[in-house]
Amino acid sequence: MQSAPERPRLAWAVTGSGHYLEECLDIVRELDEVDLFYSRAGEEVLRMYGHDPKEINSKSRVYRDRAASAPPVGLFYRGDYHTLVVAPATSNTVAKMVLGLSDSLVTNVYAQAGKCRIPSIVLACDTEQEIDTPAPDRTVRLWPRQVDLAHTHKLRSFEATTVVENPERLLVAIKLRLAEINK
């Protein structure tokens, strides 16, 4: 494990959906003090569009889902991160943070910030009726599920969790959340 940060960073999870995966990763690029943690459907999707996952951010520290107990959320202990971003979040991770499982790294730092009263803010990609949404190679239009659409709007009642909706609305809440602690 690294040394501590000087202070505090941002704390950016990329799970395994191409919804707003190219704006969110503009915001991370434009950020100075974030680190990376990717579950494997993230890193995966990341090379799907053409991604490098180590060259994301050049300042960023990269932490991978490669182990069983996410070693990495010993991190949110030690007090190297002021606020989790989850973006984009899968409806697959939404569910899961939604019903309490921390099965993978993403889901398991998601916990942890929750325990450790950081808090998190997370781009659901499943919050309308109907979306267009980019694949690989062309656009697809979408119907997220019932199920889903419920999932994300239980994840709006969680403590310490902010859900937004878009990128233009995940930036203004990381801004939001950036001046209240370099008061």
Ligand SMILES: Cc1cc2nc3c(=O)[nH]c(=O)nc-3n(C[C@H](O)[C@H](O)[C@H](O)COP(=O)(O)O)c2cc1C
Second form
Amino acid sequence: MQSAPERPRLAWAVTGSGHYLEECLDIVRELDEVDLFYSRAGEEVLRMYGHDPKEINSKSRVYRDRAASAPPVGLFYRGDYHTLVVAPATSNTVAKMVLGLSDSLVTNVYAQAGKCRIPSIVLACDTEQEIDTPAPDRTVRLWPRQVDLAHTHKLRSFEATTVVENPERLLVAIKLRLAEINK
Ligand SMILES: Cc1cc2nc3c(=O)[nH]c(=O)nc-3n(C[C@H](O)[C@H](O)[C@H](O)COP(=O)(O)O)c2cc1C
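Switch over from the form predicted alone to the form predicted in complex with this ligand, please.
What follows is the whole complex; the chain from before opens it.
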């Protein structure tokens, strides 16, 4: 396991979503103390949009989903992180989080952050009835299903969890949290 950071950092989990991906990466690039946790699809999708998962923020440690038991959750037990951001969060990951499943790196860090009472901020892809979203080669119009929207809604009721609707609100929520941590 890597050595503990000097002070707790932000953990940022990226899932396999093209929607809001560029906006999220823009925020990650500007942060000083952030480590990245990728779902398997997150890594793949990032590459499809022309990014190298290891090169988003040169100061970040990068954790990839390679083991069944999600060993990096130990970093949350050790106190390495003050906050978890899951952004963008796919329909798939949000559904699992709502059901309490933890069978991937990202769903594990969300579950374990909750059990450690570490707050999470989630930017779910499915917050609107209709979205225009960037596929790698074109823009497509999608209509999230009722089940997807219902999961996002349900996640709002979870303890230690803030669900935001768009990247602008994500940035506000992160700034507020960092101000709270640094005061
Ligand atoms: C190019 C591309 C873009 C995708 N964009 C989205 C998206 O915006 N929202 C979404 O819910 N799933 C999207 N997916 C599908 C997810 O990657 C897929 O459901 C995957 O199993 C999610 O796994 P994860 O939740 O563990 O990251 C996309 C897939 C591809 C190939």
